[in-house]
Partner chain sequence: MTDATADAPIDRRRAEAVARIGARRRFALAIPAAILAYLVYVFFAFDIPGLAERVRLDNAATLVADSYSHKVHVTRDNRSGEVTVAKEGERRATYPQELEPDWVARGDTVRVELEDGHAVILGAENTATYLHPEFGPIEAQASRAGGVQIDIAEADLPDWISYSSSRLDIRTDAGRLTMTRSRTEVHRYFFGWELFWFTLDSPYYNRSLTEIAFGEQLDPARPNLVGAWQDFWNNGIWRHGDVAWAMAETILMAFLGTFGAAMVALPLAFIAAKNFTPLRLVRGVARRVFDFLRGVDALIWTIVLSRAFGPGPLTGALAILFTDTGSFGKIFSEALENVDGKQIEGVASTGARPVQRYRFGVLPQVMPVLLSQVLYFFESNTRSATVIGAITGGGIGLLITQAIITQKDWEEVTYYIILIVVTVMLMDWLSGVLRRRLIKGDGG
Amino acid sequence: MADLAAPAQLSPDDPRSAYMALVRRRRMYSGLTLLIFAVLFVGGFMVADARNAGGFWDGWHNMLDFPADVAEEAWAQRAEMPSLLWRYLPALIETLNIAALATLIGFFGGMALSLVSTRGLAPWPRLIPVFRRIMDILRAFPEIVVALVLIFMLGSGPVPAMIAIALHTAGALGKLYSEVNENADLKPVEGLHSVGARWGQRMAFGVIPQVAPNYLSYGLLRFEINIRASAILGFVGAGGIGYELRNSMTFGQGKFDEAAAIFLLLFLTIVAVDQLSSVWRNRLTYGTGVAG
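Next step in my check: the chain by itself in the form predicted together with the partner chain, please.
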């Protein structure tokens, strides 16, 4: 231990042993970190396994039972499938609308929050920490909590879910956008300032054109995330395809063909949006002449 603690007196005649000591110490530290992590992970797993209703080792062979049931029933009723898909399309559109509107509102909210909380751009620099904390809090609230509380006040429907997701999106995008803003070139802003442009004008003509591709790219990514969130919120009572899914799940056997149709719709939508948004985002980041 003593030679590990004192590599400073690296005897110039023996640099090799000093180096080896350094390496050994570093290995010991990373080994220790790894050991702590492994203990935490295994211990955590055992606790989780003990507190779960069904055990980890017994559950695996049940894992395929439910998908098999669903697939079997859907296959038996396969003639009905197109009409079922058609029937749930409006619910899917509602889910998409919740996500789209929430992304739109969150986009503008996040833009405003990011501009007032970026050093160099903020109109009131003293208030930057305040706006940052507001964004932290908006992000920290799980959507489900906001949605459930709003359902209690506004009645069930798409609006509570939309507000919940929009608030979260504003916080999340605000943080990402303020990181983008920090890299923006301030010269156009200064130029506009010198000709007497107001703050709003400086932002609209000096900053936004620079950051718009990044903004849009993050916004698209968020839209993808929000579709998932809106489906989940539907499951806890906010309307849309998640709500239909819960209904067909509570019916259980006999309605699994409906569950299968919903699974299919949801899966296809998510994959489609995922692919489309990644194509668009690539175009936005690598540019095909659309840049302002």
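I've shown you the form predicted together with the partner chain. Could you give me the structure of the form predicted alone?
The next block holds one chain only.
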């Protein structure tokens, strides 16, 4: 029997058979990988179903009942939809403010962390692992977990949501920006250093102009993500339109038209922001304004 652990060597006498043996071995490894994945998937699903209060197989056919009730009540109250959209517009603006401020703080925080954690650019090379672990910690905790802790300390409101999203954004953007920095040309930095420029001046005039389009592109993409995150955090008392959505869904029948209005408002906002961000990103990256 052929040794499956040893790599196949292409024999000059029979290269075709050696190549086919290598192909069979790779197929076998791929099949084993898929089998392991399937076993883990099925096992994980069965464990989750066993811990679920109602059971997935017994309740899956009821999954569409809530959307059907919302749609039915919204259609019956469709004449009130414009007034409901106008009523919840201030809550949407609050959600957008949370996302915008969190993105702005996270943008500058991530930029600073990326510059001090990039080899060849960092002012303190020995501290690069420390700054990278800081970014790992900021990314490790979901926004909702941090928001719950901050709400316990600071009370309900938009401030805990903004801080939680800003911390996660700084960690995520810092990781992305550090990878962008590694591709920057160091010749301008070396030239500035040779004429006595300080570290901040070297970064401002030698690195930032090269990576600014990618910085802004990732920042806009993160803004889209943060709008969704700020809406979700409203469910835990962080304010914004998510808080209004939780209230309308909690009251149930009779309030589903309000939930439908909030869903519609969120959908239109996210689509509009996504399209505008795509246009801006394409202009920054490719010099065109075609939305992706």
